[in-house]
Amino acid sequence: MGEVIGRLIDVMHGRLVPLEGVKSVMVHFRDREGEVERFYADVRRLRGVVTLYGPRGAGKSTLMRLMGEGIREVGGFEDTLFVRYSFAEVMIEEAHVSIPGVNEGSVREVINALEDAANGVSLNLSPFGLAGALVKPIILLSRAIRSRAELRGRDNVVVVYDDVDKFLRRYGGYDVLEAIANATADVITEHDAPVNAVFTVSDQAAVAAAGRLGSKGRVYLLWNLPRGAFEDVVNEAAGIMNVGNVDTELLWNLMGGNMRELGILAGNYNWDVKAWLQGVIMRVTAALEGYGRVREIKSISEVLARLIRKGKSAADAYGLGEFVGQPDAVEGYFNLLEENIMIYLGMPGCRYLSELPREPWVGGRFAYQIPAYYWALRAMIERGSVNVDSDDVIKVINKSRN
């Protein structure tokens, strides 16, 4: 199987993907060898509901899309059937079906039915109706595998519900995700279907909802790109856009391999790091302000003071030394988890598809989704005030380098 996976990865590495936010800039897909190998090793021996989560912009959607497309080109996946539904905010935006080793004309009826299932998903459905619409492809597949000679032997079926939290955010709440995932697990068991139903999510509330499945589900973490691959992408994108003097080390310390934020920097801010970083500071500040409003705390300064008091106590209890915003001391409190400033790494039974970097913004149980959030909060903690700017944050980063 290792040779087949190697060929799949080679195909994926040959693809150009748009830099998010700058659709005209196409960069090479990089890295992810370990993630692909670990993912396929598990889906070949297990079945059930899978939650794939990680920071926004880590590349979950790109990975799932390229894997689905790649297996059509690589021999050795004749036992596989890969279906991906990509969600927009109000409906399924795209349906993609890959059935390696089969003439598509001979199973066109099945493909059409799977693609048509996407049309049955909308904001107008009741929770019961939505659950029924989303499990329909699994029922269709389990019946088709049994009844059609061309599909017999397909014991590695992957159905991806990509960015489902984007849709559910508009739908009205993530409790529906828990109900849908439960219903999906029950259908897989009832039909004895060789299916892994993969829900990709980024929002922490959606992750928590999916995590309540317990033994019915599995949880996987995909992280941002590692440093070497990220710096290669930065240099490639900067070269395409004729941008010189890019400080790749600084960008690593600000973005930690997050492709979404790199696209925002290039597309929305024309590579102006300080202007981009000011937006990051505003996001952290807004999260703290939101915490204060809900709890009727008079000022954001008092919210920060409480965070510092709590953090110092936790850092001392956990033996982390002086409190400077370490993720395991902050623990996602003060609205930082809810606003996706931080992410929880300790989901029960979570399997890490990616190796996490050994950096100060990544702890054992919590991490900042991008390191710029860590440095911004650290600058506030060191100053004792939320009134910091981009220069203050960069000074803190430079001081830590020395």
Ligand SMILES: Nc1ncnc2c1ncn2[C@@H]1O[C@H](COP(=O)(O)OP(=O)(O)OP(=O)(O)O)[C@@H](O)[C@H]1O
Second form
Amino acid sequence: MGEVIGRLIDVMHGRLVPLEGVKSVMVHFRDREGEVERFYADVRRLRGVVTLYGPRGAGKSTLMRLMGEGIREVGGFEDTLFVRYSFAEVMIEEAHVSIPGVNEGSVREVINALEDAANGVSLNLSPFGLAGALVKPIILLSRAIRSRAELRGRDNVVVVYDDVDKFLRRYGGYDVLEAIANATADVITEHDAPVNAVFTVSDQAAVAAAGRLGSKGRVYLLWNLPRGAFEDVVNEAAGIMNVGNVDTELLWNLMGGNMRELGILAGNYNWDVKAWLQGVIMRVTAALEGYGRVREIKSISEVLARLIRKGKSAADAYGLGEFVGQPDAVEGYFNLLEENIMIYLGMPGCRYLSELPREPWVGGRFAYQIPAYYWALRAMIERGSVNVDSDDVIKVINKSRN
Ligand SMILES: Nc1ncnc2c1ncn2[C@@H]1O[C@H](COP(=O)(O)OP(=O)(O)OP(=O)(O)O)[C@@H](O)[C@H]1O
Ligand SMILES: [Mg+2]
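How about the form predicted in complex with the ligand, since we already have the form predicted alone?
Everything in the complex follows now, all chains and molecules, and the chain you saw is the first one.
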């Protein structure tokens, strides 16, 4: 790892981040060395539009925030300028500008202009107006880099549009994302701007829209935390909250490193794993139910029967052995992709920022966003019925893992 990146990682690891859903519990930011290193290596080498996706709550926003803030604290990023716009449902909630190595007073106007650009984004804009408002910072930056001595030589500019899908969902759908990303790519080229415009998204429909950009953009995948780091966070949070007897192995097999789910378990379910798992089972059931409703399939049992038929023939065709819900046999059908139960790994040209764990819930082309979805569906498949509870799911895990 480069020395500069190593220092940045150290600073990031010194930071605390909120355990979402639990008021006032903060945990250390963990892992992500490989992600930061790969991200910066590409930023230095390439320019253009990047779609950053990954499971919901995997840590995309946190990674972008801590990188952007961290580069200000360590030396070695004097060639970098990092701007992050955090979207909420109806507006940009936060605009954050990092220009390491300058006296910020001397570039106050530029910072103000970049921050003000956030105010121009609203639900009332036409699609054309919205695209215009979103490329504005890039145009501003490319001019500032040329005209201002303090900013000369900033070859690595990152502009993050974080959680842009949250806004676009309210705005009227994700189709406009393709147009926005296209316009952004064109502006970067026309202005010969050394900019990487990063759109972080997590809804599958938004990912698909971004995927249609084709060769005009790059796609990066960020995964949940790896096992060791996840277990460290679990122990840290359990320690702060004074809960004993936490089964970190079981939690890995249920959450697969997803920190949002850990927050939900701690905050909403008071660490009651079975109650949390019951909620997870309901999400899977609801996805299948929604599939049946739209297609006028008379019962959810019939949807499961179809899933099993489809899965068996795919498992046969791909040589996956007995069908137990393998992601590459289920392939995101039956609403599982749309409802963000599963995730597609085969986006054209996708670069894995993270190493994916070698676990049964992760396939080559598809994965479950968290393992609990896999085990819940597997329990249903093995029983031939959607009526399974937390104990059934935990039994399936224990049977398969021991
Ligand atoms: N590396 C990490 N170490 C510890 N906690 C983390 C880490 N990354 C993220 N978290 C925590 O995980 C939770 C989810 O993170 P975050 O909001 O960044 O996910 P996301 O991928 O952006 O979610 P969404 O899909 O909704 O956009 C937060 O509580 C955050 O503090
Ligand atoms: Mg996010």
